[in-house]
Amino acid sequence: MKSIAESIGNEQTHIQAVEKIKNAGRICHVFLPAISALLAIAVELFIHDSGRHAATKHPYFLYVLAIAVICFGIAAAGSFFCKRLQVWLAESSLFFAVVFLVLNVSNVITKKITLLPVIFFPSLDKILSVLFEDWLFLLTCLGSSGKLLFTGFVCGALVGFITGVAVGFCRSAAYWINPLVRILGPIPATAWIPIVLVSFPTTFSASTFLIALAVWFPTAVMTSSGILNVQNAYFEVSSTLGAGRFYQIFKVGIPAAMPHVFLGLFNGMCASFLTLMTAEMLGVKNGIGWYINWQKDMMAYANVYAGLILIAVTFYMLITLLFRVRDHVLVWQKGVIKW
């Protein structure tokens, strides 16, 4: 009994061993980011800078980097209390320390001992001074373009939607426009600026006709193929319960297709970006991509990472606001499919 006794007072300690190293494990993991930030810190205050290195005016890679410890150590501690909170950084705090961990690496590269040619790979600090010096111009560039892309976006997307639902329902559609489509659809937007340009009044009007092109062919593609993959029993169903041709149209066949008309929608955004850059760097007299084309003639590779920064938040920002509406209209699919 004695010896029992022992055994189950042996396993009970090596369980409570354990759950200490993985209480421990998870305290590390929590702290990761801020440990990432810290060690990035580090590596600024106590390494000198190259003789190539032109210094700014304030070290605003360190300040980044402070706010980063800050934030971070704040959520770590707050998880311990937090449910929410805790999974957040349980999934996203090994994405943090490796992002903290490149801009390190970037830094002692470009900045500490230049490895790359200075001109063409500006340190952090360069970048992130065109950022904080320069935000009001950027803000007014951003703003064109956010206007821009916007009117081209939402008439290609409308115009996209309703071709879509045409060919899907309309047979007599379907045999005038499929070819149209086909024709012109795979023909890349951008393909059309020197015959855009001099059909149209104002570069504004050309630029917005080149996105909305970009958005529609995808849109028109995915929408009408989502409609022809929807089950005749449903068409049938609603049919035998007396539902007219419009209620089959609009409670039926197009609700059943949205998971494909977002799809076309998610790759017109892709293809309205691509458009738009091009588009502001050849005819429109501003915007981001008509300052990233200006910064680079005039050799300032600092403003153009600075823009493109720029574009990859801002990108980021449309496209998971477009996947939370996708997500609000979809609602019914969760739990039918993979979420």
Contents of the next structure:
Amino acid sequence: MKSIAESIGNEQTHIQAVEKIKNAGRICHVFLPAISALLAIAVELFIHDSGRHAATKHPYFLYVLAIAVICFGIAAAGSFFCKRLQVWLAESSLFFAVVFLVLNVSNVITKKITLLPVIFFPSLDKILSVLFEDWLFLLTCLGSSGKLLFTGFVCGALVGFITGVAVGFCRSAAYWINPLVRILGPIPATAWIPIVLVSFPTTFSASTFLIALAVWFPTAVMTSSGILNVQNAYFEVSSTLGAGRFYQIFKVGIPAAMPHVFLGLFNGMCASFLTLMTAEMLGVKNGIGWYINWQKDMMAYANVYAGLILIAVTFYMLITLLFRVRDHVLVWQKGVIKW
Amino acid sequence: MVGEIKVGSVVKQFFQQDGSEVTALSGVELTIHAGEFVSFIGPSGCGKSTLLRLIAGLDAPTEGQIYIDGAAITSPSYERGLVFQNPMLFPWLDIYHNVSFGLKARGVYTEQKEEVDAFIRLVGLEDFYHSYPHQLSGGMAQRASLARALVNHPKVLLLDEPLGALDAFTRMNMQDELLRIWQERQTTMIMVTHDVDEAIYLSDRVVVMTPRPAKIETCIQVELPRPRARSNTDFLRLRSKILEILNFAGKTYEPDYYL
Ligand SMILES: Nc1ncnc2c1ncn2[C@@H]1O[C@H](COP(=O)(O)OP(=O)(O)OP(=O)(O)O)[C@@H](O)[C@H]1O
Ligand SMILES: [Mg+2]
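The form predicted alone done, now the form predicted together with the partner chain:
To see the whole picture, the full complex is given below, headed by that same chain.
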């Protein structure tokens, strides 16, 4: 009897020990990003800079790390009280910890031991100093790029959508437009630059046209193929319910083709980024692409990286926005298809 | 009373890519009176759905002509509602908007809004107004598609195995609902079914079809008083008679296999 009781007791202490380890593990896990950022701070503070690194006005990297430590520290502490924070951290704490580790390593390489040529691979401090000190000018560039991109994308998407619907529903439209789409579509929009730049009055209108062209093709192709792929039975059902031709186009064909349309818009958006950058690097005299090219010519690589970071963030946000819109329009697809 | 369908010696052939042709219907001749409830019964693949599609106006007969109230049928119309063999709900619309589709398409939605609620309640989907079709079970989807066709108040309702996907209990309920709607609205009902009991329980006339190419084998008038009891001796006698004919109809087909 005694031994059984003892073994049960042992069992319990064992379980408790396991629980404790698990808890400790969870606490560690939650604090991982803050710890990783702290480590980066330690490295930054205690390892001497290489002689080849020219100091910046402020230790920006240190500031960023400090802010990160504070934010993630608070988030980790808050996760013991707030369910949502806990869920978010459980999923992403490892990711951010690794991000800080990577930044840490790159800081060591570019600033502490300068393993790579300093001109082409400036330290994070340098890049951050551009972002912090030159932000107004960068934003102006971003603004003019954005104006161009927006105008071009909206025009291209609209015309592409209309073209796709016409091809999808109207035989004679398909007869004339299909060859056009097939011949002009695959030519990269940027290949038109030499012609377009001389035939439009302003570089703005020329670039808008190029971007619109780049968006037009995928949108038109995907919209028309979406409509042609709608099951005929849906049109049959709607006609036995009393729907006329136009009602069928707008309430059956187009909604059913929407998943394809968004695929086309997504491809179009990627193409528009590409065209925007090329157009700006070749002809337009402002915008973020032009800025990068200009800074490259001046061998100011810190500014080039700053520009790239800005582009990455902006494009990421635009794609996310498109996905949000898609999720909103295609709620009916939730749980049916994932892409 | 309107909704008389006259099928005048209709032949339907399908031409396939390889040049061969399939004769789905070979000379079907039938008159369905206004307000009659007719069931088609016959082996799978014989051409029942094809006939319904012709009456709906979705396909044109290869030979012959179909008339509604004396006028030739040339195109689909909301007056001939069709419930497809699979529900075919619009996946991008929730149940409410699926059911109200016909009213909106015809531009009478604002006047007849209450109908939508009434029919959704009738098929027992009032808790699923805002569900999307992929969130429904097969039987629920079939009921929704029934409501979608009913909401238009068609003169003729074409039902292609509408209750096939339902469990026995819901099925009996829906049968009674169909009868109620039929009696209330005097709609002409044309139903395809595989269930002999269902055919006898519901119909004024059971049309038995031969295997492909389909012809009408026999028409059996069901003269039992309504409401019908499924265990009534006359009911059972009729049932075994139809089964016998079906079995016989099957036998004429068999040599094809043995050859
Ligand atoms: N669009 C088509 N093209 C070619 N053949 C077809 C087409 N539609 C139907 N058929 C043929 O016509 C015949 C009858 O088909 P139908 O769908 O009317 O059968 P059914 O009686 O409804 O069968 P089930 O009870 O299984 O639904 C079948 O042999 C089928 O192969
Ligand atoms: Mg069928």
